[in-house]
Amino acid sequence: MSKGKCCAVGYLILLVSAGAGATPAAWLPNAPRDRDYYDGGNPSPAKVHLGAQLFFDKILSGNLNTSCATCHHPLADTGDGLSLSVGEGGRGLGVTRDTGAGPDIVPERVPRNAPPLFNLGARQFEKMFHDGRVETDPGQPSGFRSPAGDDLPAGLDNVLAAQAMFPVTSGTEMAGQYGENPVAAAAAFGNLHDVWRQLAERLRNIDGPGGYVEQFVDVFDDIDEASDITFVHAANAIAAFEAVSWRADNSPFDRFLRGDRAAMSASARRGMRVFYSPGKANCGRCHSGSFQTSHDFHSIATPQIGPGKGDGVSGNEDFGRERVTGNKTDRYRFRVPSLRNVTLTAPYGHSGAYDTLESMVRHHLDTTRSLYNYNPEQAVLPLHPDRSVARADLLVMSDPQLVERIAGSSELGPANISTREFNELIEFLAALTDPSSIDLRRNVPHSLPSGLPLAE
């Protein structure tokens, strides 16, 4: 930890021990402001009404099943409420789908939870997905460090939209099995290109009052015709409609940090003093800043769960950042979530392992202890009529060798807090919960331009 942030952190101790009457001193981590976020916060409302109707649409999806939202709804809290998702093929939604039956069982699932996207729009977060595979880079052509490295096309907003551009590229996630469409073949080949090409051929076809080309002739300046749309458009408006919609910066920290001294009870503000200090919990070593995130990736130990990333003589380890860096001292790293509506978004963990935001908490508090412990029957995995695969989930879990290489790698020691102070800490987090964020009803749109049905 730098300097700075030691005497902010300790300054905030001393501030949370003067009690109910002490105002936030300025120079403490600021609550966010329009500045901070792309835009200013306010991208064009045209924009945002084109990137939600994107988000909802499966017209993106190489089978016209899938959407973006089928593993980030708004009536999961961004997330889907699993703990692994299943994107292409599965049916229904949130806890309830599952992946398929008969014949048309899905081959794959996410082997990684479904990230909640609580303000990504806000402008130091630089880095996308559970391993940092897609950042900012001024130094590559796009801007941005990506799987499609050279290859990704130039023009895209911000990192967030660079983001979006990959999901439909995934098999797995929303293009389908090789041989289902021409979609999911240019993804099972690696090209790229021409899975955005076609998507952007889709968009281009709904003509109309309302439709796609009108929408992005009207948002975009340099579209004047169908032809001119890209999917790097779509994948711009897609991030205005995240970045706008899911902005949570009002929760009851947010307002103790402006100087409004009573939007914290008493006991949430003893259980922030157990989350910055360095003889309690210290979870502000690495949950630091005005979104309780480094942006950087560390080891806590968490199980894994889940097929895998195809990592390990088995293929059912996720080495993590060391897929993306090559560096063996990166292996079982992940980024550090930001806390922002923490209570929100279970099942918690890259792999979502753990189903309660209190079991998450006391992995941090003795990670190896909790490893060895590991309860794989909190695990909200998607139903399957096959429990053999539910037996695969635990491959990684059952062989003692990895599940002690996974507890070395942990970068945390055991803390040793009270039950009072555990439950204070849990109040704290409850406090970086945005109240806006609870009923996200607002963000379904009614219709899309495709015909297609939102529902699942």
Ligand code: HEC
Contents of the next structure:
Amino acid sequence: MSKGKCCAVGYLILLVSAGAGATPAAWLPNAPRDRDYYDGGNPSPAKVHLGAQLFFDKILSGNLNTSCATCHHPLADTGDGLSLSVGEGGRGLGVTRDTGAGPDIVPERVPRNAPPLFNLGARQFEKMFHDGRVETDPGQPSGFRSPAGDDLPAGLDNVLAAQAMFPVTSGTEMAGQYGENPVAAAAAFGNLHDVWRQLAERLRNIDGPGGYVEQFVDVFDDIDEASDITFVHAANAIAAFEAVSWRADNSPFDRFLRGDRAAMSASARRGMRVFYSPGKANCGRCHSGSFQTSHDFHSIATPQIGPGKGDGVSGNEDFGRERVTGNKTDRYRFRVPSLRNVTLTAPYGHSGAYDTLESMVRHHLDTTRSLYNYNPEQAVLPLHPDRSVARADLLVMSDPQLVERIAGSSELGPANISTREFNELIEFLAALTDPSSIDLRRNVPHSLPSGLPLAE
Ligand code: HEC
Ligand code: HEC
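Can you return the structure of this protein in the form predicted in complex with ligand HEC rather than the form predicted alone?
Whole complex next, starting from this chain.
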């Protein structure tokens, strides 16, 4: 049990205050409310409907073969179930997706895990991506800091909309490779405006009843005719869809915070104390606030697998936040993720290195040990016949010097909790799951204005 005497006292105070009456203790966060979300949680239904179609429509990819849903599918809890996503050129959906294998095909994998998209309509989520490279910043002309710099157009509703401008400009994710189509060519030359213009042009050409033109005119006050449609409008609609569809704040924990003490089991309530107690796991130090994230960047020395972001000598490393700030102290720091619906969203970590919630949490309790003992077989990587690809995926983890460097960056010392407390902690994490997120089939549109297939 608890070792430090000083901490034991703090723990006792937490224990007592958590047990008292129907009002949750002051050290607990507030349950999210409507006013915490864009549009008070109620964007226009027509805009959401339009966004849903765009999110699923492969018309937004260069080769007409990838949609946002390819990697953020409702059937895979808004992720893809893989450690690392496969974009453009892949075949199949979710964990059965492969790299479009063939001896002559270069497997294009995305070097990071596709994060779930729950609750991103809450205004406090101001930093997008594992390294926060798209971020709300009123000092910028567009209102956002991003890799596009001053190229990012004005008129984006929020940071979620700003994020939606980017997947379509990535050759690996949606645009395709140079030589395959004109969108890919523009993307390869870094001509983002041309990518966005070409995609808007495609949408402008889908008219007729129920077509995109009719819907854009209906939804946006500043669109009178097809030629007024821009990709910024599309991004705003996609953001409205994401924000409202994947709000997930009715978990047992939320109901507990709203005063329904019986909503959480006794063991989950004990796990909650383990989670928040400074003398115990102290997870709340980083996983703070209503969504269990401080939105800050820390290193917890998670294993790095996959092709990497081009960092380090081999190019297989991912320096994380340093890539954005240029600051060496930010090396291997990644954004603290929200833990809402975390039981549904495996694999975990920026490269999806851990396939189970238990192994991810255990990693936190002794990062060095976990890193050195990492078993790559748990990674959910798509099949590819070329063995050198599989070897390259483990380049970082098979280099003792790099592993030591990553281990050294950890901001987490070993934490000592009993097996019972560990199990209670997992119970608490399970209480962060909103039951309405378990089956998301309702989010899949029935048909698309482009006429392109919803499935492969
Ligand atoms: C090929 C797979 C793939 C496709 C297609 C894709 N994404 Fe993603 N998405 C990812 C990955 C991987 C990340 C994390 C990348 C990173 O952090 O560098 C991500 C990150 C995000 C985020 C940030 C979430 C967060 O918590 O920071 C949002 C929002 C998002 N995607 C929405 C979209 C939208 C909208 C589209 C379509 C326009 C789209 N994605 C297309 C794989 C994909
Ligand atoms: C020092 C800050 C910090 C503390 C304390 C901390 N975490 Fe984390 N946690 C992180 C960061 C950063 C990540 C993302 C790592 C990555 O992407 O590689 C993370 C990731 C996770 C994930 C994976 C989520 C996902 O979607 O991939 C889980 C689960 C998690 N933490 C649970 C916990 C639990 C339980 C505790 C307490 C035992 C805890 N964390 C304590 C910083 C912290």
